[in-house]
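First, one chain by itself in structure tokens, the form predicted alone.
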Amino acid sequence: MTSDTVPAFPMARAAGCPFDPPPELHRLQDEAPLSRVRLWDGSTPWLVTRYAEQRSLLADPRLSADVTRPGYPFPAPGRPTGAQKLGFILMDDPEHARLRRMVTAPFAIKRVEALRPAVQKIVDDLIDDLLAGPKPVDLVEAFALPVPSLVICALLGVPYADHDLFQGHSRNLISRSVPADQRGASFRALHDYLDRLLAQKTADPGDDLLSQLVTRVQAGELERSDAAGIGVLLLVAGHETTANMIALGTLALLEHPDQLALLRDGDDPKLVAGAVEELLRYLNITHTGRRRVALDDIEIAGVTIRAGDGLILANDIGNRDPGTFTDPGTLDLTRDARRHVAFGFGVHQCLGQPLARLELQVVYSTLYRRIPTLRRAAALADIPFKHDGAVYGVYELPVTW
């Protein structure tokens, strides 16, 4: 099969089907675990869309996340400016360990489960400005964007006033729309912002992230321009992604109103914890799945994977897999969905997971109880989707009550 005749990787989704991945996703999980894509500089990695193999795979060593490394599967053109300093979620083993141990005490489930209080406040005061504003208003703009912003800015000991600025930027880097050398210079631009944040935290530590990361380069462990890059890595993933999950899960709940209301008149904390795995599993917002390249050749489902290969694993389509999930289009709050791979799978799955489940188990178990009347202001048609971005989502959330 030459690269001519190998199928383009599916972006397109169906019309009036916002929440289901491409057809052509399905299509393709039909016939097989693993098949050949071509992506948009003519390369042909393999694409994986079955749930057995993606979990085997991501957790195979013989798998690097390296972007250095030929046969990478870029999802846009232009190799990401800075890439290789951008925190550990693009390094291998041993360094991406070394550097990922550096910040995983905060994010510790006991850790995070204390900030429980922190983030019920901050969520309990947004809907108070929600209450009081005027409506409609823009969901995504007055709650979804600012709750993780102000939980990470915390965390992290980032201002949150300069949030217009990391937000732009952010927007640019996982946008694929964006040219490469824009995405670049958000990049060098987040990265200059937080080494001088790190600059402040060396003349006057507090009680933050970034404090501690100047202490390990004070101790000769890391180089700054790498803190930095772990800055750059947490402040991104730390409000995107959870942001986008805020804004696109209340979209589905609306949209799905039985589903809605076992969160709006419940008060079970199980329930509400299930809810969000589902959630979770069912909107999958990462949408240019987990990318690698093969170090040996592998054998899998009865394909040979050769050194070199790339591989796309689309954990949106893994996540509707009917031979592990029983009616996987079908959004019910009451699975078990717990093994989703949303996060990923194996020694790179998202570090901050356990924040970003505390957050939406805050939000889902309070926006719609105090505001029981929520609703669209505006058509499901007219509603912006970022098909063309990383992280999928809504730009705007017109809601009133």
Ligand code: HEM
The other form holds:
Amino acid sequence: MTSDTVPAFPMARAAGCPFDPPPELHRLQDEAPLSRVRLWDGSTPWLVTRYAEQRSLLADPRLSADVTRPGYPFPAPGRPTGAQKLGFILMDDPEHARLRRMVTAPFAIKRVEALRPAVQKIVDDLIDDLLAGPKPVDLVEAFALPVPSLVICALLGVPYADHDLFQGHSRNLISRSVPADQRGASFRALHDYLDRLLAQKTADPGDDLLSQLVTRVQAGELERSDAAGIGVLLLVAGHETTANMIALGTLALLEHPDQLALLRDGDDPKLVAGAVEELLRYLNITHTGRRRVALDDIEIAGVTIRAGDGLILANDIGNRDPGTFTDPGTLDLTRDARRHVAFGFGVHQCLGQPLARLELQVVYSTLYRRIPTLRRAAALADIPFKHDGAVYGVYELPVTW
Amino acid sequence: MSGVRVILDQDKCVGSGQCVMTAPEVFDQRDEDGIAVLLTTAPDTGQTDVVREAAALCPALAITVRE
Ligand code: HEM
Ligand code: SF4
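Having displayed the form predicted alone, please output the structure of the form predicted together with protoporphyrin IX containing FE (HEM).
Expanding to the full complex; the earlier chain stays at the top.
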């Protein structure tokens, strides 16, 4: 294949189908589990489109997530250098495992489940404010962003009053349309901000995750800059993703009223938990693929991936693989979607998934019951979607009731 | 009919919690670092399906189920 026949990536979604992956991805998946795509810089990494190959490769230790290695398919100009690494998400084992294990305990299932009443209170209070406030209102600003921001702030020990600062920089960090130098500046600003918080926690420790990191630094187990990097990772990953699932999920449900009715009129925690998994699968908001580089030659599905080749594992289309999910284009809250790859797979699978699930379960089981007449206050065509982001969603969602 | 045997490789575990969510009578997580622990290596036959499901969901391929 010559480079001019290689399709450009990422691809555009079809007009009027904001919840479906680009048609071109469906076509590539139909044709073969792996193919080549062309990136902004002219490089031609592998694109892995089928579910089985995605899982097998994401669990393969011969793939590296180290963004500083040649061949790593970076989504935009301004590839981070070593010093700028965003926590362990862009590192390999054993260092990745060592750092991840330092912050895993607070995300254990039982620890997270214990937060349910606190999360329910946050959600209830925000809905009280919505109901008491003016309408129409932007659901992103008034609800979708505050829920996960308040939750992750409490867990990390970050003052919520600083939300304009960290939300703004987080948005820059994950956008392809923000220039590289501005993205770099936002990363440094967040890093400095976390570093200042770590200094405060050193003087005045609290019962929070950042204070636990300070203890690790004091014990000589963790570099101060790595602690700040982990803080940035948790703060950014902890609110942007879930916020997008809340707003985009609500929009998807409003467009599928029969499905929304299941949540609004039912009261079954099992249904709610299943609905969260299905919305994660169907929307797959991390829509520009998991990115890796091969450390060794790998034979898979009749092709040879060479050491040094870049790979993009497109989990959005993986979650629509008809070989794994029956009728994958249908949003069906009652299906068993637990095998989705919306949180990735392999050693980097989302650390925050128990927390994300809890927040989404509380939101989806509360918002539509308390505001049963919730509806869009703008035409679908006028809603701005995050086509340019590493995380898909809506910039704004005007709603009324 | 006897049930299955479960083997857990804690060195591989990344603390995703998938197994605890799926088969809470068989798996738990350590308080100190969230790494999975087995509550039993020979679960009741009634647990076989969820144990298999947990092994299939484990992102780190840390769970092996033996007949
Ligand atoms: C619905 C919401 C969320 C989605 C869809 C999501 C998705 C993902 C995905 C796909 C990955 C894998 C990255 C890769 O393989 O390259 C990941 C990793 C990660 N996520 Fe999430 N995430 C969500 C919420 C959260 C929350 C609430 C947190 C927590 C604080 C969080 C923290 C992390 C961290 C720390 C990693 C890196 C794990 C590692 O490299 O070992 N995420 N997430
Ligand atoms: S599912 Fe696997 S990685 Fe996750 S906690 Fe259980 S054993 Fe560990």
